[in-house]
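This document opens with one chain alone, in structure tokens, the form predicted alone.
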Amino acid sequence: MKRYAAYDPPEYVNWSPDPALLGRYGKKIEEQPQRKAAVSALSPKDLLALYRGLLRFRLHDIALQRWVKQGVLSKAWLGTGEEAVTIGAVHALRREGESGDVVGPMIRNAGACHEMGMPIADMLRGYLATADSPTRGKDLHVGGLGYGIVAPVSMVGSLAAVMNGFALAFKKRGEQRVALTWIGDGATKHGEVHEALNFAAVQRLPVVFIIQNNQVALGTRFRQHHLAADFYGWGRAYGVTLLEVDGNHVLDVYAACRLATERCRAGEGPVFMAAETFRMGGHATHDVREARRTFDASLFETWGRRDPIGVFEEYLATGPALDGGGESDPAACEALNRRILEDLELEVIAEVDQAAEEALASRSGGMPAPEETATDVYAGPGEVLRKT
């Protein structure tokens, strides 16, 4: 994928393959006998399909980032480094809108939006606060129930006990339903988090809790905060089943959540997933030196040679032939691969360039009224001010 000097974390701008790495991400499909099914169930176009989305993210963070520079906006919070969490989880879902499986992203995981069916330009126009964007402009936390997703909140962590309400009903109604919802590894040290995670225990709720520990909480990191190493014990503690993915490993992900919502779907859930994965950046745009000054350089590049779309690329680009054909000669196959994936990565620079063009074109004459401050808000208890 092309790297971008300007937005690119510095250990991506010259990023090359590690051979041990890789070598290594190989081998962590093979590790497990019903993960390795369920990757070995994809075809090549849903292979691609995850790469797509990979790059989706990346490049929708790009636009974001180049939109700061340029002084559209003031800030915005990235899930650069992070999106093979999103991606591959949401991939592992029935993404069928409003009668399909359910998600609650953080803003970190802002892929899970595109990735259940909302147009990039809609995403952006949150950003934008436009009258034709998702909230009309009173949020950048998009969302839409008709694409099956539960807008983030700022409260992070907050969305467990509202997915909680989405499984129960998936329950009561006897619906072959699954809610999903990402916790930080900060936002795990809010009490109604724990409340929501012993309530979907106790009823047996089909619910996907993917704890995202990123290593850091704002600017407090993961060791100031937390005195076990990991999250894996957090599967006994609640009397669940508890599945550890490398978070950086977009099929890893993807097959861990898999056999996470097929457990839900036959009624033994919740599952809990602890993913590990780094934060290539700030907690926002304005943060990122204060962040680099929180690790040692050395972390990050630790963590940079992990890219997960470099990596899967890699990955992608030296297996099987990706236009299912049957290519035996290797540098053919490599050379026809790598191909593919240029024209893919085209496709998509293109289709988050329109999107952002399509989202600076609704700031002219599509700013909300001010009166509009007053629709779709409550004034108290039960009592709307007036709904449009």
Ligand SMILES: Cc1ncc(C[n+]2csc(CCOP(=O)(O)OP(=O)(O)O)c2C)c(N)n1
Second form
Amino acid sequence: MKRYAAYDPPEYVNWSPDPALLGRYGKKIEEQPQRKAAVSALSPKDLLALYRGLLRFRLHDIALQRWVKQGVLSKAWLGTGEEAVTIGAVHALRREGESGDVVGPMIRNAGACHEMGMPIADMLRGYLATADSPTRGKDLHVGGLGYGIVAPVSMVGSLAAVMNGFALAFKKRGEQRVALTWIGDGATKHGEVHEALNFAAVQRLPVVFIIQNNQVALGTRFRQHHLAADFYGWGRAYGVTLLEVDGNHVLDVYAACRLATERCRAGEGPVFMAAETFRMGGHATHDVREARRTFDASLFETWGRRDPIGVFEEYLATGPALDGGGESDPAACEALNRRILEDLELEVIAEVDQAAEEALASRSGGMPAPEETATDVYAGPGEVLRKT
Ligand SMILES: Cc1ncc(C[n+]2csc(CCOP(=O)(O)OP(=O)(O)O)c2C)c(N)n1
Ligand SMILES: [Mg+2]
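Switch from the form predicted alone to the form predicted together with this ligand and print that structure.
Below is the entire complex, every chain and molecule, led by the chain shown above.
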């Protein structure tokens, strides 16, 4: 994949695959029979769809960074280095619009929106606050129930209880649908999260909670806010199945999430997933330098080698033929795969570029009228200030 010196973390700019790491990547799936079965069922088309999703997410974030550099935006929140936790999970869901599964992405999970079907142009319009953005210029936390996306709640942790509401409704109606959300390591310190986890547990709700440990909450390192080494004991604490996942391994996340949703649909939910990953930048674009001071450089190096997109690209390139054909000569097969991956990347670059152009075009004459501010805004329980 192309690297961007102006936008990528330095560890990604001259990225090259680490053979030992690649070997472990493949082994990780081989060693877990149930996850291996889920991955084996993926067709070359499915694998390429995962790769496409990862690239879309990275390039969506790069489009935002470009706007920050150009002064179009003051800042942007990115998911760089954490794309696999989102894309792997979403691809395991039934993406069937308003009648399918429902996700509640946080700001680090923007990729969930485009993989659930929201046009990237609309996501970008959310940032630009144009009148035709999903919130009509009110908020960059975009969602759309028509796509099965619950908009992020700004107060971290609060979305967990909201997703329980969806899951409870699915259960009461006897629908085989699943709600899924991500909870940051920092957000787990919120009391509301514990109420939500316990409520889901005792009500056996069809909900998947992915604890996304990117080792930091704003400027507070994981070790400063969490004494245990990880979240793996939380399943036992709540009486819920917890699946440990490699958050930088899109296939591991995908497979674990498939198993989790199967349990939910069989009435055995909820399931917790604990994903270890790393934030390769700042909390947002404004504090990247501060983030570099927060952590030892070696941590960025270690996680930088584990770029979830770079490693997956190598895994695909050196694997079976991605055209579904029977090319058996290893060198010819790799050359074919690399060509397929490159062509796909060019398509995604064009897709994101076009979305950015469309979103920018919305700005000219398309900003919300001041009187719109109070439209479709809730003033109190159940009371809409002014409805369109
Ligand atoms: C209840 C609440 N407290 C504080 C904030 C300010 N805030 C926004 S993001 C954030 C850090 C969240 O850390 P984490 O949950 O680990 O998510 P990450 O940013 O690492 O993805 C904080 C403290 C907030 N949005 N909501
Ligand atoms: Mg965090």
